[in-house]
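Just one chain is shown here, as structure tokens, and it is the form predicted on its own.
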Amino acid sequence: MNDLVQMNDFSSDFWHWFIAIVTLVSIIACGILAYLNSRGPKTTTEETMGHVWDEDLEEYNNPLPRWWLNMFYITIVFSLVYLILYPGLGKYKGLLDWTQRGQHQQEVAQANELYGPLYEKYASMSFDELADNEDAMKTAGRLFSTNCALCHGSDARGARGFPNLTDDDWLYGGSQEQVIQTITHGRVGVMPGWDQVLGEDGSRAVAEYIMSFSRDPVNPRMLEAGKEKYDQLCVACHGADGKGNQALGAPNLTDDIWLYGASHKGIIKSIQHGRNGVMPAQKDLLSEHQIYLLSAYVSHLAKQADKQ
């Protein structure tokens, strides 16, 4: 990727030369400064610079210690050698032609060579067989911790806006094929905001009606008005019975599981302003076999919750 970034960043040769010249001039200036500070008497003197701290602490006019200057010289030589071998001077790639993309591809190839046979073995097993395989689940757990825990939590219970993967409540379906599809290609969930259409009172009424699917409403007098608005605007995605539509990623409104909060105010806010959620695709980060194993792990978590 580094090579592509360089070609895109330097649309003009000016910036290439600007960076190269500033870098080299800075290094040379450091070398000159170190050299100038190495000149002078080799022994200590009583001459001071006129700077006094705490009444009796003075700065003497003595050259820098030789070992200190040698460290500067070593650093300068190292930087010049580095810039000859590696990219650092504008578009110059260095004698080794090193790039971030090349390094990443090399490390991925080494990892695939080392762990590929293991993942191929797991890919030949069914989800149920993987669930009963302790080593497979440990490996999958490490994949989850590295790639999924940031959003879904180390315990896979999610957070506000990030689904709980242990409750067997699936926005896009929990079959083997659907889980693999979700992890491989990601998901984009969009709920439009209805504030301009419903207004404050209409949003509250719809919220009351939606909450009546799974709990006692706060204001039962608004149920009739809420149902009327729901039938006009919400049925197409969530269905007349409120059980949602996995093909659209429209949540089930009858199970009292709320991705963005179950409070009265939170539900009204979702209706008024809508919600947008993105699950990033993992196909460019994980191999097909790794995704298969990870899908089995996630399905296993949901089945365990369902048994409880």
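Residue numbers count along the first chain shown, from 1. Take the two forms, find the largest set of C-alpha atoms that superpose within 1.5 Å, and that set is the rigid core. Keep in mind the model is a prediction, meaning the values are calculated, not measured. What changes on going to the form predicted in complex with heme C (HEC):
- Of the candidates Cys234, Tyr82, Ala111, Thr184, only Ala111 lies at a hinge (point where C-alphas switch from fitting one rigid part better to fitting the other better) between these two forms.
- Rotation of the smaller rigid part against the larger between these two forms, from C-alpha superpositions: 15 degrees.
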Contents of the next structure:
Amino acid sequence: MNDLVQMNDFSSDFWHWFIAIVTLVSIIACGILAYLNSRGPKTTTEETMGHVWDEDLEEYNNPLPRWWLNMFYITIVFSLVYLILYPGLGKYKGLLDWTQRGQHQQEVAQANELYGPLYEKYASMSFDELADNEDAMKTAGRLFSTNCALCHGSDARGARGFPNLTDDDWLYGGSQEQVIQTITHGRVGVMPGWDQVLGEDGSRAVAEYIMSFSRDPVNPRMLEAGKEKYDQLCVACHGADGKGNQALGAPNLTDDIWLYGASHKGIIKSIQHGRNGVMPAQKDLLSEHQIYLLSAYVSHLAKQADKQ
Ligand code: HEC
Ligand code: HEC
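Condition change, the form predicted on its own to the form predicted in complex with heme C (HEC):
Let us now look at the entire complex, which starts with that chain.
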């Protein structure tokens, strides 16, 4: 793609020549300037340039220090050699044929060569074997820090809207296949908003009802109306018993674990305006073997929590 962009940038040769010529002329001009300045008296004199600033500030007409001039010449030679070897003059590619993309590809290839066999070995092990393998879990932990921690937190405990991965409460299921599926292809939670249908009072009543699954009701008067609405509008996804549906990512509403906050207000807001959590697909970012290892890691975190 970079090649295409480069070709588009220079669809006529004008900019190629413009950049190349301006660059070379500037370098040559620097050389001439340095050369002209190196002429003149070779030794220190008392002679001044004739300008006076601020009444008594004068400039001696002394030669530039030799070391300084030589540095200047070296810089000029360096830049010319650089421009012959590397791209810099319009679309001229340089003798070494170096490109940013080429360098990146080379580094990726080196990394794959180095770590590829390791991930391949891990991919041939079961989740249980991986959980017992300290090196594998350390490698997975590093992958997690780079690719997942930004949303799920460095301790994988999540935050509002980002599920905690260290508990055994799953939106989309905790089996090996389900976790691999979630990470590979991503997930989109679809909870519609009910403000239009329920209105303020209706939303409060339903909220009261679903909170009563896990807490003592605050307004028992509302429960009946809430249940009626729930049975009408919510069972399809959250189930008659409120335990959710992993095929839809509809959370269990009975366990007092709230993805979007446990407060009264947060729960009412979920009902009124809906929620759409997005877990981005990783299949283009990570290799199949890396995803397998990460899935084992996430499962391990959840099982550990289960034991406690
Ligand atoms: C851009 C933020 C983001 C990144 C990066 C991200 N996730 Fe997620 N992830 C989410 C969100 C949001 C959800 C919940 C989706 C929903 O609400 O339906 C989720 C859900 C999940 C789930 C499902 C949990 C359940 O209860 O079923 C797993 C497993 C998971 N992520 C693992 C990972 C792993 C492993 C990585 C790193 C490779 C990762 N995530 C990177 C935002 C992210
Ligand atoms: C089309 C399926 C569907 C229907 C119908 C539905 N929900 Fe949901 N609900 C979801 C999904 C999916 C999520 C998770 C959204 C996410 O992951 O971002 C959710 C999330 C929620 C949450 C947030 C849970 C948390 O842990 O923070 C609440 C509260 C909720 N729903 C209540 C209700 C109520 C009350 C109704 C009926 C008025 C209802 N839902 C109807 C699918 C549905």
